[in-house]
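Given as structure tokens, the chain that follows is alone and in the form predicted alone.
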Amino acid sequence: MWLVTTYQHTSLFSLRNSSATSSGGKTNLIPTMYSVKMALLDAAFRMGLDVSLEFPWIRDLEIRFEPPEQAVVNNSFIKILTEPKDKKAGPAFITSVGFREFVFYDGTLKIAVKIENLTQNHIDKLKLLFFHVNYFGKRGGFLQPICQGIQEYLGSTFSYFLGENGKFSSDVIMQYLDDMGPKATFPSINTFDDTAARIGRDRIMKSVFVPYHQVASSRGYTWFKRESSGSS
């Protein structure tokens, strides 16, 4: 059983890949599992919940994505602020130029969470938390939750992991998306705590197949499309 929340993006989406540099910011095509869980924790804070108590079950959520039917990635060079090589003299930041990608979505984004192992109390909280999320990725990548429902199975238009068995689309693009590790602790993901997050324990990379195929591209853009939900 899966809890599926549907979002409509109201602005461009951008979320730099974890391996991207500050000057070469290629974006993921969809949010990562890590970013969704961080958004849920942020929503829990704003709902007045004790996040340190909610963290363990949110950390262990199993998440899948159905991307919008079409996505166009725009390639841009923008002015950014960076730290100078000589940090002891001169201004704290200097202007530079960085490569950035922004995604325009045509259609709705669906986020599915496996709820078979959750208690009814956690499911009820999860439903509310998703309706308190209003952006993923780069701040300003706003979206609007429009509906929510329970599905017994996910179709082939949803993402899946490398090595997973099932009926999936073979027309896919593989991306490395980060997730919280099963041994991650709340202090390690808390940006206000001095505990450092360790790659491979607190933050792990997963090979995710996104059901998109490339339609066209040029110097300025790349156009992706997936099969329609009705054809799965």
Contents of the next structure:
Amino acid sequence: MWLVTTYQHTSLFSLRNSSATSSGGKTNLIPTMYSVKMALLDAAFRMGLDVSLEFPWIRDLEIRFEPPEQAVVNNSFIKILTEPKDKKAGPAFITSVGFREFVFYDGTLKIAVKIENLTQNHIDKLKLLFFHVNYFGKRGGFLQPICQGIQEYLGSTFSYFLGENGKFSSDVIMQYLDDMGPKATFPSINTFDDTAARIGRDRIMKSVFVPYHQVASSRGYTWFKRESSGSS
Amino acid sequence: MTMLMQSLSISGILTIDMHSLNNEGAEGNQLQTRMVHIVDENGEPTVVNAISGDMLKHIQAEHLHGLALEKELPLCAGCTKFNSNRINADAEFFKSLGDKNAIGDTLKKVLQHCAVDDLEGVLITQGGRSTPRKSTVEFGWLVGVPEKTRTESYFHVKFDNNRGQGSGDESGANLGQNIFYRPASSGEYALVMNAELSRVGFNDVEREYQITDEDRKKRTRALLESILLTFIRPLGAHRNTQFPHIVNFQGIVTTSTAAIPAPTVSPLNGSYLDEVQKIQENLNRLFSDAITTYKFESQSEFTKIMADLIEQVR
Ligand SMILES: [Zn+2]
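Same protein, different state: after the form predicted alone, show the form predicted together with its partner chain.
Every component of the complex follows; first up is the chain already shown.
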């Protein structure tokens, strides 16, 4: 059983791949499980919940994505503020030009969460939390929740993990997406706490198959499509 | 403070004439304008002119800076000069700070010391810190509506007496006569933006407001006024020689009195106004009538809606 929330992107999306350095601005094709959980924790704050109490069950959520039917990744050079090499002398930030990718989506993004092992109280909270989210990734990459429902099974248009068995699309692109590790602690993922998130414990990388195939590409962009929902 | 509005969003079509807000770089004496590849309403790929959200935010921040000076809101040394380092450029301020690990306390002092750092956000890095203040206002990319935007290249001659005027010439030759091309784009652009009014003066670590109700009111009003001015009186790159003209603005303002964000729909969708209202109906069933929408057809109607909302901040 899955709780599926449908979002419409209302602007261009960008979420830098965790392995990228600050000068390499490759984006993930879809939000990551980590970014969704962070957005849910932020939503919990805004709903006035005690986030340290909600953290364990949100950390452990199993999340899948159905990407929009089409995605166009744009390569772009934009002005950015960056810390200079010599941090002691001179200004805190200097202006430079950085490479960034921005994604235009056609169609809706669906985010599915496995709810079999959740209590009714958590499911009820989760339903509300998803309506409090209006971006994943770079701020300004707005999206809008439009509907929500429960599905027994996910079709082949959803993402899956390396090594999983089942009826999945074979027309896929693999992405390394981050998730919260089962031993992650609340202080380590809290951006306002000095405890650093440790890769491999608090933040783990997973190989995710995204049901996209590349249609065309040039110097400036790469265009992806997936099969239509309903077919398998 | 009796303000009920917790967030505000705008989805709209901005018609701009002859702007040069979005240059990506220069190749020789030719400035390149920013283009993005999208899929049109029929699912076909197309390429359109676009302006990054950061550019709009820069324009809004510049208006806010002017308003803050005029209204005598507190500003740090960096923001007084509209320095992009903001509070990081305020050496005196950092002397007044204590333990660098007391993040909640650092944020509290930042919020009290500078209205622009509060509203626009900053990454505080001085003294070995790495404390983020998330902005209360964000803009998405302005994306050209397919078939309704065009970019042309104009031939310019720059004379010696124009030196240092920010001509955009990046060939290095800045003496004598100089020939260059500059693109100018015109047309309809889809815009989406959001402001989190409930976070004005709010310390995300301590979960409490750090300024008085009266000051929150003043800052919230200044923030809304700066957003209004962004779409009425644009600033930006090359405005000395190529001032962008906003010819029209139509769309929909949404507000939320609850923690759910005021909704947006991409105006690239031809029926976005109806979509926003459908979303409003659905959200209001779940969240007890938290969402209100205000359609506008022109800059003057937009101005009236914003002026009314600013007046409600009491
Ligand atoms: Zn400042």
